[in-house]
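We begin with a single chain expressed as structure tokens, specifically the form predicted on its own.
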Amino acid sequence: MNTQAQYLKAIYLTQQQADGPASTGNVADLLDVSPASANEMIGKLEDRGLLDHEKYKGVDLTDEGIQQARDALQNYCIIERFLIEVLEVEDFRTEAKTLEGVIDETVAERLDTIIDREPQCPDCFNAEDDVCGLIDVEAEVSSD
């Protein structure tokens, strides 16, 4: 099940890749949901004032939507770092994607006190690969 935060994160990343409005098809592909499901959630997010949707043009996050998407992305990065740095979970990205929808902001903040998060988070996130590029480098180094 994809949460509001996961949709906002996916739209934010899709907008970065497209350097403009996010197509609902690309958002659906990124979340591995049907276009109908993506359209339904996009309508709900528009009703909440988090994005503007124009048929055939795509989706643009509002300022509030961008802030919430960046918060969701930061929480995702915190979970990733906690899983790899503290718990040493080998498949940390799969686990992080599972946990991102169920961990609330308070838990993420407490995990953040344990890890050594990079100051450029979440701007270090690689939208094209849907991964934190900094963790990717560290993971390659540690596997040698």
Given for the second form:
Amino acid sequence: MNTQAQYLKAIYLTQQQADGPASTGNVADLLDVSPASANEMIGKLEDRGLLDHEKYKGVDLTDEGIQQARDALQNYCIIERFLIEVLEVEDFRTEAKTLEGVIDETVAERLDTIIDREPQCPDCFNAEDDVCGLIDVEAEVSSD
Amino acid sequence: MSLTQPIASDHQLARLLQIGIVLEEVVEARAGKHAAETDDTADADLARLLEDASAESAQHRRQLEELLAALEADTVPFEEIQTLVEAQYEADEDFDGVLYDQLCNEETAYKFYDDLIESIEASETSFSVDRTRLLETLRLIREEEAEGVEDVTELMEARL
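For comparison with the form predicted on its own, would you give the structure of this protein in the form predicted together with its partner chain?
Expanding to the full complex; the earlier chain stays at the top.
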């Protein structure tokens, strides 16, 4: 099950990659859900004023949707960095995905007080690899 | 935003308990540092509150570590977190800053346990740790965090 925050993050990243509206198929692929599930959630997010959906064109986040997507992306980056820097989890990408739906933003903010995060976050996120673009995985893992 | 995802495995539960331990360690380290910097003859109420908060977090950490041991997962050494807190420390040292920091710590911990309990209650997973003991411990800690929020708020109001 994916949360609203996970959908917003996926749509934001898909829009960045497409440099335009995100197709529901690409969003579904990124979240590994069926197009029907993606369509259902996109409808709910539209009702909440977080995106505009136009058939055959795709979805565009509203300003509020973009803000929430960026917050979700930042929370995700905090979780990734916390897992690798503090708990020294090698498979931090997989675990960050399972934890992002269960770590509240207030909790993420507190975890943020003990990690090193760059000021440009979340703009440094690498959508292609679905990971913070500034985490040097090989260096982090070899320092264990 | 509240938790909507039930906990799906021992591994995920262990990871969340580790995060709880780190949150307690952050409170313990920050309250301990504030307490050490507070003149207990000039401000006995604040010094007592910070010392109690630090001791209570240490107790919560031990309770979480006992649950974690039943899941056969490692804990996070306090000294490591203390070092990280020291490295990133930028809190105000005036009374309002110290109390506000403490309030954020207690509120964050309360929110974390509230969400964690909700997520365990929604889960149908059979964990290695006894579910009744798990929930009783977490509810007790949540209650103490709520009392901590009240204590800090009362002290803040008394200073208005």
